[in-house]
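Quick heads-up: it's one chain on its own, the form predicted alone, in structure tokens.
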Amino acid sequence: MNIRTLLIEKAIAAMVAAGLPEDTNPAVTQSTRPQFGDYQINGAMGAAKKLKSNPRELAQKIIDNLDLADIAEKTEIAGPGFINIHLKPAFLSTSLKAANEDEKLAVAPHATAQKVVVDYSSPNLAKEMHVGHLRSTIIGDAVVRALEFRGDDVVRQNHMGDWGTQFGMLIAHLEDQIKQGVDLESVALADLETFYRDAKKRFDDEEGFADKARDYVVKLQGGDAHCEKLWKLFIATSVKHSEEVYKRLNVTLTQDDIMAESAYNSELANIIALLKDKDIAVESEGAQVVFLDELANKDGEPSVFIVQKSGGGFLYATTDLAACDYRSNKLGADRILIFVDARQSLHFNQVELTARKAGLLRDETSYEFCPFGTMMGEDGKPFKTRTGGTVKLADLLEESITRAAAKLAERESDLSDEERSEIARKVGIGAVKYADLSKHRTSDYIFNWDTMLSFEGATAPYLQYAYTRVRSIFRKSGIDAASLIADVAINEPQEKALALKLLQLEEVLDLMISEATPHVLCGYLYELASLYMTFYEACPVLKEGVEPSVRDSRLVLCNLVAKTLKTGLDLLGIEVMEQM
């Protein structure tokens, strides 16, 4: 259930009945303080300004036509024309019961499911995944999970970099390694970074190697069987590295989701021909270039978008245009979401403008570039190793698990070593993910081990621990949460505050999905856990003397908190545990 959407529908009907235009914005928001009600309709002031009328009088007309008999116990005008809505405890109770009895917590599927293509992670297969791939991978995956939860048809696209000049260098080096009898799995690609550095050193220093590498690029692009065999061997091993990271990181990408750059090779010449036929691309110094007046600089010079090099070679630009055509025209996407570093903003603006001019993107397809900021070290610079090198993502995750194990070892527990190890894995991975996802997507953030692994504040360990605390209540009570059916009585302010928060999950998911911002879900889960702690202190559940009906009512609230925390954390790709 989405209470806000329901109130928007009711408010629009009341405004139309009061003589306002149908497109009047009701401006329905959650109230910031209990004394202002639970929700507010703030649209009267904006409408009154347009009509040059009295906002309080207009607000009264809206209230006179507002049908909230089954929803609100009181509506009132406040200030210059705010309409405060106080929801009925009976409405909250019925809604909570429905949520408790539904496996998806009464979060309804979208009325009209959309086909959404989500481009995320996209590592370069010439190297191992590093911390720079973390944000694209986990932000994209959280949004994908939320879209599917709401019933959209999601197509994951892992646009891996598996083509280009560097692969001639790599397969030439790989060929020599194989000739020397080096075992591919255990030595040659056991460390992709070392393999790449060795190949690059040979390219820079070894006589004849660079020429051989360039020759291999031409052969590879021309379909040479030997080069293609070596390339596929390298790609297969590189993909295996990525899949191991995905599994550890608990993201939903699989090999079936790979739609790498090479997948579009057969279409690139056609893309260039189309751009030339439509006079969108013109020759400039031997290259094919699109000049975009829409992105002109302050001197009025158009933005230069090269789509084919002077030697005939294709670029990322060409591949991205082909991807637009495939996703919009062939897959029929309603939305395309692309999670890439903010520094590529200009490139994707150029891609969209060019693609729309050429018909590679239909008007009906929304093309949404979703940039993200940078993970920074304590020094305020992009996160690096102590020696200034790139931090491998696999190493970062392993260190987090090790640090989580050390933290857990400080806590008293009767858990076995195997159980502790599993919990450390969930806490360590969850800590890294939540620390990132809880920041606004477009923001840079400082990476700090102590903060992210803390059991206090807005962290994954705090939320995971909150979940285990709720679950422990049912172990103590001996009551099976799954079979608990009881009416929820909303009598105390802490009960109402918790009930309202529980019923706002769908609102949060809608905002997260529309803006591709997982931090709103992170914030919601932290607020829910905090409200639960306040509720638990003020409203005894298992204390002696508590009436069975009151106990069961509060146990339903506890159960819904646990289910909502688990569901929300799962949508973020973070696992919970029954004990810590």
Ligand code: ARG
Second form
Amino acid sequence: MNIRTLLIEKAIAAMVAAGLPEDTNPAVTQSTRPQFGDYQINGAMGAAKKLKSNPRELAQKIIDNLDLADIAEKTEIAGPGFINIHLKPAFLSTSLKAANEDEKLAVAPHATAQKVVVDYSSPNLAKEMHVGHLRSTIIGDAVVRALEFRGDDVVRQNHMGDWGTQFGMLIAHLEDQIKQGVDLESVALADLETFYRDAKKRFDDEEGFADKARDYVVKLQGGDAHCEKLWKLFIATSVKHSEEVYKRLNVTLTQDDIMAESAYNSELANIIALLKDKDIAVESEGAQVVFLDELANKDGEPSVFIVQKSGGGFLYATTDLAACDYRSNKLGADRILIFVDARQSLHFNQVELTARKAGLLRDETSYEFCPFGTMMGEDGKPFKTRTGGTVKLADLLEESITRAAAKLAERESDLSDEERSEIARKVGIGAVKYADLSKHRTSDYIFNWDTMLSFEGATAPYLQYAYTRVRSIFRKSGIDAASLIADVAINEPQEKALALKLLQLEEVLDLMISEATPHVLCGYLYELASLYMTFYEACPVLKEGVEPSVRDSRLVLCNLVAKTLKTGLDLLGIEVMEQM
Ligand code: ARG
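Now show the form predicted together with this ligand, given that the preceding structure was the form predicted alone.
What follows is the entire complex, opening with the chain shown before.
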């Protein structure tokens, strides 16, 4: 159910009947205040400007042709030519009923399912996942969940960085650890941060080690079995570390979604040959380079995109070109979404331009680089430990759970210890996720424990608590929400506001999906929970003296709020609980 889409169709039909061209933008929006109705058609002004006619007269003509018989109770012109639409309570009731009876809240699947490749999380395996990987992982996962909810065919791709020169150093160090009989699982590879640091120190300081490391890179790339074995061992451990983080984070990525950089190795030479053949790449100082005039600087010098190093080595860039080919030509993607730090925007611009020229990306494939900003500490600088080190994601999540447990302990509760620790886990993880997802992804944000774990304001704990409050109504009354079939009567303004918000889920998801922006869903759920609180204050449900029909009608609203909160939070990868 998408009221806005429905009104757009009706508005266009009316505009065409009023003599306007078919491509006129009806500009339908949700009204910002109840006195402006529930929706507005604002397209009369723009159309009148083009025709040099009177906008109010044109608005009247549109209204005369507008068929909203079952939908609106009142349509009026306001100001210079806005058309305000007041929806019929009966229309809202019928729509709510349909939503209540449907598992998916009557949110329609996409008319044509698209094949969408989503590249997200994608950590480098040389080290453990740190806070810098949080955003890609959870923003990508929320978008993936929403796409699947609407019936798209999603291919998750975890483009892990498992290739490159660092691995020579790492496997050379690993080999020595094995020779020395160090236990790998519990000691050497237990903490990849330390492992990396030790290897790097040897690389910088130890006589001969750097040469060996470089030699191992060459051997590894040449397919040497011994080096490959060491490399695989290292990669497997690193992947295991990230699996644990994904589980903790309640993220849907699994081993099957790994499509690491090395997966494209056999294609890289072909990619370069193709670029050379088409004169897209040219030799420059021994390297293969694509010069891009489209991205020229202000002096008119083209942007330089190196696709093969002078020694013949391939780069991050080459792999991404091969990935374009695989995703667009082989998988046949309609959309490719890539969630990566904004600092890589030039790279992806270069990749797309080059891939399009070379036919590695079909015209039909939309390539969408979805950048995000940085998570900052209180000091306004990228989030670090007290001593200035990178914060491991796993540690951050454990800290959040511990803090959530402490906050929950302040509240009265008759739940068992086990239940409480389960709740703390959901609140702790939810808090970190919601705080991040609720910011527009392109902006930087300041990480703050107190704000994100607060039970007030737009936070996960607030929404999770709101959910438990609604559910407690059913627990208290003993009424089974699932078997509740009643017509919703909309009389009070608080009922109306809540009903309308409930019916706007699909609109929100449309926006979130087209722009890859989970913050719109976060904002929506917060507004919904707040409207519910207002409704609950004003409209008694279980109180004595409330007519059974009124009670049941309100119970349906309550049930819809619970279902919508649960569904929405689930799309954000945030779990709910029955009690708190
Ligand atoms: N591994 C890269 C990093 O940590 C991100 C990879 C993103 N995806 C891609 N197709 N390049 O910066």
